[in-house]
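This document starts with one chain, in the form predicted on its own, laid out as C-alpha cells.
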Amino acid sequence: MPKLEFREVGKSFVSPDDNKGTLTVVDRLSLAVEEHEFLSVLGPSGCGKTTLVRMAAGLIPVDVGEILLDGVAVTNSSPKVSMVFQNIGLMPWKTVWGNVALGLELLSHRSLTSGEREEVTASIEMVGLRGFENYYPYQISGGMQQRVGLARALVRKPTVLLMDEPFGALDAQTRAILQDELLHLWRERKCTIFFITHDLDEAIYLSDRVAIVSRRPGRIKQVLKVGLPRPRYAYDARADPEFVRLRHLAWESIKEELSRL
C-alpha cells in the first residue's frame, strides 16, 4: 500500500471575475508515493503543484477523487504530516525556539511538557542552529530561517514531509548545503518526502523518482526513476551520465508543455 496516494484527483477554483466561471487547476491526476520514498514534482508554473501539496496536507479539499494517507482518505490535517512552506511563515514576534515549538503547540493545543521542550531543542540542534535559540527571524539569514521552518516541521516527527519549493528563494550555495542536509535528515528520520520544485537539477539530485506534471489542468505526464546510487554527493552525482540523461528527458518533457502555454 502506498504511503500517500492521489486517485483521480481534481480541483477547480471559482474565478473572481464572474464572466470567467471556474478555473480547473488539477484534473484526474493519479500518483502513488511509496513509504520512505523521496518523490519530487516538476512542471510549468500554474500547473497545480502547490495545489497538490496543499490538498495532501488537508489544507484545501479535493473536488473529485481522493487522496489517501496510509489507505485512509485525507479530509483534514494529520499529525502524521508536516509541511514546509515556500514562504516559511515564521512568526516575527517569536524567537527561533518559539517558532519551532509552535509545531508542537499547534498539534497538542496545550503547554509543552518538559520532554517536548527537549524535543524542540533537539530539533534546533539537528538543523545546525544551536546557539541561535533566542534570536528572532529578522536577526538571522534566509537560509537560517529556512532551517527554522524545517525544524518546526521535523519536531512533530512526521511520517510524511510535504515541501513546497522550500529552497527556491535561497542563493545557490545555501541551497546546495540545505539539499545535502535534507538528504541526511531524510535518511536519519526515514520519512516519506513529497517535494515540489521548479529546479530540474534539484529534483533529480534529491529524488528516488521525479513526477512531471502537464500544463494546466495538471495531470501526471511522466514519471522518471532516478537510479543514481545513494548516498549522493553533489559533484559526483551531477557529473554522472545518468544524471545528464535524466535532466535532458525532464527538460524535453517540460519544454513541450511550455510550448503549449
Second form
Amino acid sequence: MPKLEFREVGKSFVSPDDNKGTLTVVDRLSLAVEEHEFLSVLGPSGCGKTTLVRMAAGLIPVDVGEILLDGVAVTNSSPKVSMVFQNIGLMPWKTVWGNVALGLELLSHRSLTSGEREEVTASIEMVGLRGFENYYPYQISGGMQQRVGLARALVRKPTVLLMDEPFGALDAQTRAILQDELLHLWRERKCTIFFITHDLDEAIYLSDRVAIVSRRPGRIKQVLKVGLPRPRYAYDARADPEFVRLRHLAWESIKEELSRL
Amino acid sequence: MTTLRRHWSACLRVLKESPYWAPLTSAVVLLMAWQLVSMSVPQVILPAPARVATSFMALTQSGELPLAVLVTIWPFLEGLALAFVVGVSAGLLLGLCPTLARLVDPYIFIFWSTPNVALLPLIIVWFGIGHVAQVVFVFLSALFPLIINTEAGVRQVESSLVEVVRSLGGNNGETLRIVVIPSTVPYIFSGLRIAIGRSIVGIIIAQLLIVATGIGYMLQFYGETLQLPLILIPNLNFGNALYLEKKVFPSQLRFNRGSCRIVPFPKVGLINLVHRFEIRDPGQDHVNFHYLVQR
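Instead of the form predicted on its own shown above, give the structure for the form predicted in complex with its partner chain, please.
Okay, now the whole complex, with that chain kicking things off.
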C-alpha cells in the first residue's frame, strides 16, 4: 500500500470573472508515493503544484477523487503529516524556540512537558541552530529561517513530510547546503517526502522519482526514476552522466509544456 | 574662535545623541516664545509662564487641583476600561465574521462620525446627571476607535500564518490565540492611543456639560471668572496626561522618533479658552479683545 496516494484528484477554483465560470487547476491526477520514498513534483509555474500539496495537507478539500494517507482519505490536517512552506510562515513575535515548540503544542493541544521541551531543543540542534534559540525570525538569515521551518516540521516526528518549494526563495549556495542537510535528515528519520519544486536540478538531485506535471489543468505527464546512487552528498552527483541524461529528459518534457500555451 | 566653535559643535553632538534633545529643545523654544508673546500683550490675554507656574503651585497646595484630577481620572478610567473590553471583543468578532461586519459596519461608521455632544440629551435622560452619565460619555468617546482599529487589525492578519497553524493541527481557538490576537495587538494599541485622547476630551466635556465637577468644572469656573492663569493649569495637566500616554506605549514612540515630542496642548483646552471668551457676552458672537483689555 502506498504511503500517500492521489486517486483521480480534481480541483477547480471559481475564477474572478463571473462569466468565465471555474478554473480547473488539477484534473484527474493520480500518483502514488511509496513509504520512505523521496518524490518530487516538477512542473511549470501555475500547473497546480501548490494546490496539490495543500490538498494533501488537508488545508483545502478535493473536488473529485480522493487523497489517501495510509489508505485513509485525507479530510483534515493529520498528526502524521508536517508541511514546510515556501514563505516559511514563522510567527514574528515568537523566538526560534517558540516557533519550533509550536509544532508540538499544536499536536498535543496543551503546554509542553519537560520531555517535549527537550525534543524541541534537540530538533533545533538537529538543524544546526544551537545557540540561536532566543533569536527572533527577523534577526536570522533566510536560510536559518527555513531551518527553523524544517525543525518545526520535524519535531512532530512526521511519517510524511510535505514540502512546498521550501528552498525557492534562498540563494544558490544556501539552497545547496540545505538540500544536502535535508537528504541527511531524511536518511536519519526515514520519513516519506513529497517535495514540490520548479527546479530541475533540485528535483533530480534529491529524489527517488520525479513526477512531471503538465501545464494547467495539471496531470502527471511523466514519472522519471532517478537511478543515482545514495548518499548523493558524498560525491558530486550533479556531474554524474546519469544526472545529465535525466536533466535533459526532464527539460525536454518541461519545455514542451512551456510552449503549449 | 575656533575653540569656541569646536566646543559648540561638541555640545551639539552630545545633545543630538541624547534621546531627550528634541523634546528639551522644543520645550525651551516653546517656553521662550510664550514668554516673549506674554511680555508684549496684557497679562489678561496671555499670562506669562511664571504666573501660570505660581498659580499651579497655589492650586496644588490648596488641594483643589489634586482633588479635581482624582474626580476626573476615576470616571475616565472606568469608561476607558469598559470601552477597551467591549471595543476589542467587538472588533475581534467583526473582523472574524464578515457577514456580521457587513450588517453592523455602516452603523459603526455612522456613530463614529456623530459628535458625542449630540447624544448628550439622550445620555442625560437615560443615565441622569451623575457618575454613570460621565462614564457612559467616556465609554462612547473611546469605543469606536477601538472597534474600528481592532477590526482592521484582524483583517490584515497574514493568511499564510493562519495556514501554518491550521497545517500543524490548530483549531479555531488556537488560531485566534497564536496568530490573530498577537498580530492584531499593534492595531489595538493604536486604537487605544486614539481612544485615550478622545476619552480625555470626553471626560472634560462631560464635566463641563453634564456634571459640574473635576477638571471640567475648574475650567468652567476659572474661565467664567476670567482667571486666565488658572485656566491654563487644568489644560496643561491634561497635556501632561497625554505625554504620559505616549510614554506608556514605547512601540509607538519608535515610529515617532525624529519628530518633536513636546508636551502637547490638548485641543479642547484651547478651544475652551476661546469658547469662554465668546460666551461671556451673549450679545456678541465673536471675541471682543478690546473689552477684555480695557478691564
